[in-house]
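The chain below stands alone, shown as structure tokens; this is the form predicted alone.
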Amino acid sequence: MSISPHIHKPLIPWPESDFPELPEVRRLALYGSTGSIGTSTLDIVRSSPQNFKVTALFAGSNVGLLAEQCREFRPEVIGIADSTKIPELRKKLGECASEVEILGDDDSITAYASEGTYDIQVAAIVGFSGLASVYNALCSGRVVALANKESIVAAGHILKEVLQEREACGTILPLDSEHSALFQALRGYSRDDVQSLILTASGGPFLNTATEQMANICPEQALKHPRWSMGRKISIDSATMMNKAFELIETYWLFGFSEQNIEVLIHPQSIVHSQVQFRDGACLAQLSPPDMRVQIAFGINFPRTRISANFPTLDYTQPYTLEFLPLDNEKFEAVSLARECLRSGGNASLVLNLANDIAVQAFLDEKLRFQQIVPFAKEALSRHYHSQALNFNDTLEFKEHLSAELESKLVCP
């Protein structure tokens, strides 16, 4: 370990007096409403309405489930990425309808990130197309608790300079389990008392399967995850370790560690979230578990006490088992090319993260086999990586081009 394992200023409060004061009924604009993170993240208002106002809801194409939400919870705005399924929209929003201003491209659903009335946005949609709302919201000061781990592996510069660098910024708040449980258990220590953050992953469906078993794995499997219920992009990436890989891109900008003092161990039980490892000895881990509500709330409602809410528990009076293994790098070899994107800098992870959204996307329409994702992602790397970082329209004309190019090059199975 290095001697000084913390390289940058984190991108989260810490400490807690950083954090901006907010109203007692916190207003939501919920960005992704209608995926995982999304419907979890309205368990928690509708038991806790005492705490949380919804005024803006966000989907990308799930029509009839957007108009429950609406009818449900009475936002002032709603919108739908797909502008064509606005009349369809309307028509299941029915008397409502009359009610609600309905936004009907990227566009508008973006600006709102900047311009509307909301005091945190939960940033749940998936993929590189949650880096726009993230960046408007956090250039104009609000708090984003963000569950988009995309936006900061691929612009973990950009975000950085708006936090650090501009005399209007805003926060942001981890809701990845295991981002939130190492902010949880950081509380209350310095960054000079940590020796290094351990992050913890599941190995997903195929931990023990063998490498030669693997070429012939269809979606359906890679799909069924053992421990959570999640997205089907997600769940994708659990399956091949790239989740973890973005995690530890994440892991280094939201905490400001090096990458050499980010550890990942498998834990199969997904019951220990994270762990934080002190220079005295002591380590300290978050359990819960697997369901992400626990991590949304306490994120939602920081620095508030907790919640009081019927959450699933952990039942102790059941014999419990904690594994912990070493990571199989060989196997999955997503984690090592995260680390080499962070030793490169430059816009690595930019690339890591827009060739894997391709091959996932490819494999589920069956264009491309599972064993094929990493590797993919692997070759771009090697043919498109700059070592000068780009500003946010760069980032997104750059990502524009080389989507294209890379699509073109997907080779059917």
Ligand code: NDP
The other form holds:
Amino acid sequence: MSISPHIHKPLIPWPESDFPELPEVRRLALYGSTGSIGTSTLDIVRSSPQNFKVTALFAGSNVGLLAEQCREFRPEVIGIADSTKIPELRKKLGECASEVEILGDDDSITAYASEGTYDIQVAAIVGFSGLASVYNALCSGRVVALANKESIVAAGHILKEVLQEREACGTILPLDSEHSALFQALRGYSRDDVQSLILTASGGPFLNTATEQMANICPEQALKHPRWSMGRKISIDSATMMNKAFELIETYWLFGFSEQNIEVLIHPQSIVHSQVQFRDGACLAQLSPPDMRVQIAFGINFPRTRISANFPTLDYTQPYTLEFLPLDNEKFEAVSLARECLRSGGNASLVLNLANDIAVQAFLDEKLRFQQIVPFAKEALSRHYHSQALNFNDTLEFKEHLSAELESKLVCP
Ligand code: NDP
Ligand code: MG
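Having gone through the form predicted alone, I am curious about the other one (the form predicted together with this ligand); can you provide its structure?
Now the complete complex, all chains and molecules, led by this one.
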């Protein structure tokens, strides 16, 4: 493969000299604390209190777990997006309620991202809802440890503009396992050394299912990922391979390589988390068990040395087989759609992201078949694409308008 021109400067700290000084004990604001990434992050804090302190915890509606986390980690601020749950949250907090500030809606949680006292935002809200807090944090020069890939898929050009053109001194650290793997493999190398970035994909639960047998897949089957334990939305995205589509777009923005220099490879074991192909023929990969705590710990501790944690390691007393297979683009069309979105620019990735958010929820609510999810997004792209990229406020407005329109199109299967 020939090297095509690099498109833009990376959004991550590569080279590393740009990274801001942070205190010895880093104060974390955890957005999406009750989810899969959120609880994994808290495991790291639990095992490394000398490195991290939680100062804020935010969730959508799970007041039971949020109250429990608050009692254990004693943050200064907590918040729940569903404000109707505040009385229940206070009740569950008991005496602890008087020791913590409670924020009671989306707007104040989002405002904390720019105004709050913290060093790193862990962005682990699921879906488009994560965008505003990521945007606010970057606008006010914060470090964002990014799991919420939907924000960069929906608004990569906006985040780039904030970081590079407005020269806000904010930084993004990748937490997604593939992007963390690339980030780790690239350390010490310059972009001219690199030929391509190779994203690995497990292939999800239907890698070996014939297309004809995929007509009646139910949510329970699609949620059963063979390797990873994750939230519901990303589990469905992995089953359709939309997750890899989003990760391709995420790679483009985070690392600044052209779409032709980003490859996708199926690796069913999920041990090699991604690879960098260098120009001299060498390839560097990052290997670890499928446990996000490895990548989260690397991200929130960057650029310090690795923390010592008792997370599971690869067990080489057992034989290992690592397979790598080409992606079947006909069976899993989502990755090709992502490439098209990057080539088209404008609002394409935003439409792909919004339509997928709606289609996945509709599938989980049994209003759409599994095999309709990707075509639904494709159809939305063909109808709602326009070549002009939107600014932040117009993006929020467009989301309201498009979501209402797409939801009205859903018909029961
Ligand atoms: P989960 O569904 O497990 O968790 C989502 C979290 O977001 C929950 O804490 C939820 O709260 C919270 N939340 C939802 N809406 C809001 C809101 N409006 N305001 C505040 N909090 C809100 O998802 P995951 O942890 O699996 O994924 C989170 C993000 O990380 C996704 O973007 C995903 O793509 C990405 N990611 C996840 C990986 C994984 O292994 N899980 C790997 C790589 C990336 P509540 O519980 O109250 O609903
Ligand atoms: Mg990933």
